[in-house]
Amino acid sequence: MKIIGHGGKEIVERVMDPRQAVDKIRGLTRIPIRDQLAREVVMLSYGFFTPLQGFMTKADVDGVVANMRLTDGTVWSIPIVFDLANEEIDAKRIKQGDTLLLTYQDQPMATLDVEEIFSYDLQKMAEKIYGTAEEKHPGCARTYKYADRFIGGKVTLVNPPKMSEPFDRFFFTPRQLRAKIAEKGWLRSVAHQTRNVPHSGHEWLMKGSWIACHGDLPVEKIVTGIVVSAVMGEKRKGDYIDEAIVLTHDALRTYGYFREDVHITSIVLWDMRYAGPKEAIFHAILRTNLGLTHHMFGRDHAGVGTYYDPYDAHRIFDTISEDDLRIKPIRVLAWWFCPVCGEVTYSGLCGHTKERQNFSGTVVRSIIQDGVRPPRIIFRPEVFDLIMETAEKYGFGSPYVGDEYLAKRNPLFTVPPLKL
């Protein structure tokens, strides 16, 4: 049976299997990949990028630079390419055409049909997309790190990999958590996007969220769920380790803050471009695939710094027709602790904005420092206690990427052998 994703276009899985693929590989070119593409690979290949097959052609990222969209008329709001050396491309005499064999921790991954190959000016390219060409935002800084050229052609995954413990038990592609979602009867479900450990606010975020999108549904039967989707990309010190993030948030579950049968943790493989209102038009289109119907954006969604204004990433889907998109956003305020009420609460309703106070990410470090038990207002008693854990077992010591887990945590996923 067809499943539709974004675009109203099929979702293909390009997977094949390895014992197939092993004649076919025999003798193509070798091409060893960073993190950031074989977690790019993996999902194109799974179909999470839908409509989008492989790697963009230059007619397709001059759409989506120029006026975001593909050339096919898609929505479509960040560039996914392949970029390569003029070095390599020329030792290795690389010409459209070739298939190629893309290599990741020394194993065949995946080929890639070359379509194109071609040269983009990276200054307007980071202009177009992040609304400025400053190297200090963390996108630009990316896009200017590409290499000389770019290679536009469709991936086939030749060895899967394999997702490693804990994150084995979140990882779904689109078809299995469809099924998943379908398994559960919901109608409606909604996403939240998340880098962090859930504190009381990211809680009130989720189910003010999910009151919101359950609507005008009957309350006899819950039909309504939640999607925590957590982006699992490069790490940078100072971030949450990936562990503690999708541990803490199943464990919201787990001890009954949330109904067994409205939420599910998951994870997508992704690279932050921190590109504010384009980046929420892309989580909204990767969700869409994901089988969801409705995705909330807070405040300051996919920012950094001072680059956009905190609700930029809400307008923009007011320059998008209901046609275009086939998720309907929830824009949410901030959700704050009011002394004066005694509990935490919406920005939207409560009136005490002088007493307020906000759940910076300075103060909540410091709760988390300190390694003593906070109120429950803040943090629910058995989430805590996960991060402690969380930091022992898997972020030698800390819950926060430091050196010594960048050096030394247990990837993502490995590639198993495959003998040629």
Second form
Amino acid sequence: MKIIGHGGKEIVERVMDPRQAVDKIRGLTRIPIRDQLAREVVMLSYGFFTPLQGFMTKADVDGVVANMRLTDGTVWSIPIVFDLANEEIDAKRIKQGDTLLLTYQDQPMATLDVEEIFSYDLQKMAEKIYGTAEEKHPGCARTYKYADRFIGGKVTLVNPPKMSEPFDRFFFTPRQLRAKIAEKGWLRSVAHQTRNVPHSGHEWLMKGSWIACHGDLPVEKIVTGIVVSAVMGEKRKGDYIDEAIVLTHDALRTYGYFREDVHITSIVLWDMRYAGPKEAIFHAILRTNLGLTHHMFGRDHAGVGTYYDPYDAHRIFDTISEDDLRIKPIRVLAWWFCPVCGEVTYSGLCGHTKERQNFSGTVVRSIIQDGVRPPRIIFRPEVFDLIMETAEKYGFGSPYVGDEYLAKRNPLFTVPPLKL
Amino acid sequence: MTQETYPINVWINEERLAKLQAVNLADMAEEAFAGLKVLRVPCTEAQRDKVLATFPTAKYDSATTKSIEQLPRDVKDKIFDAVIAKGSLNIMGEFLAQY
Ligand SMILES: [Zn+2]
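Same protein, different state: after the form predicted on its own, show the form predicted together with the partner chain.
Starting with the chain above, the whole complex follows.
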């Protein structure tokens, strides 16, 4: 049965059985790829980026840069491009019409059909996507690091990666997640995008958006779900380690803070661009393809520094019609702790603006760093203990990324050996 | 003029508050966040400099919190234990003498 994703386009999986692929890929020009591209190859191949089936050609990049649309008219906000140095293109005599073999971890991983080789004005790309050309914006910095040529064309996974423990339990392709949602009987489901371990402010963001998402549906049976969608990509020092993020979110369900039948933890592979509003659109597209009906957007979604107004990522949805985006944004303010109310409450409801206490990132970090178990109203004890456990088991003693984690961590996935 | 101090903020949960109560220091802990309290263990300028020199991760946050931050967890645990053992907040002189 056809499954339909973003833009009303069919979700196509471009994945071959490695045994059948061997004959087709023997002798192809090999191109080793870096982590970001490997993650994007996986996403493209399983249809997470539908309607894209490969890296963008120049016309698509032009459309995305100029008016946030692909050449076929589909809304798209972030360029998905494959860069390669001119010297490598020359040395390997790569030309239009070739098929390249992309290797990762020294193993054949995917093929790339060379539909077009082009160059692009990176400053223009950065300026239009990020609203700034400043190098200190991490998205611009990533853009400026691209090599001087791009190759547009379809990718096909010829050697599917194996997700590592504990991520294997949380990785669902669009097809798999849709099957899981159907199995749960959910009519609606709301995405919670995260790169955090959850304190109860996050928990309430999810609860609030579940209630908003459920809306007018009958209540006798659970027909609405929360899908935690954790973004796994390049790590920076001070980020939470990936293992802590997924395991603590999942623990909210296993310890009953969310019922078994309302909550799933999942991951996507993506290197954050911090594009604020443009990235909000991209996240909405990604979760549309995963089969979700709603997406929660909080304050300063995917923002960085002071480049975007905290609610730019909400307002951008006013510019897009419902025909262009099949997922509905749920726009929320922050939750805070109010000593007068005696609870975690919604800033849009509680009137004790003088007494309220925000979930400050610095305070939460300091509490976690010191390992002093806070009151359960702000941090669930099971979650807190699990952060400490994952720090020991995966984080070389810390739940925050440090040099040792960067150097020695377990990779998210490995590409199995494939002899040609 | 009161002398400027450079505090180390130690988080106080219920378990730690009980220990502070036992040595009559519970009132020194200030409300911080949702019932979690903070105990400000003072350092002189010289002690602050020694803390920063002894523990390379430590930073003095002069901009926002005006306190010594990023100390390793075990060091802060020991500071708290020293407060309980002495029944006083003025422990940094003796504490730093071990280093
Ligand atoms: Zn209130």
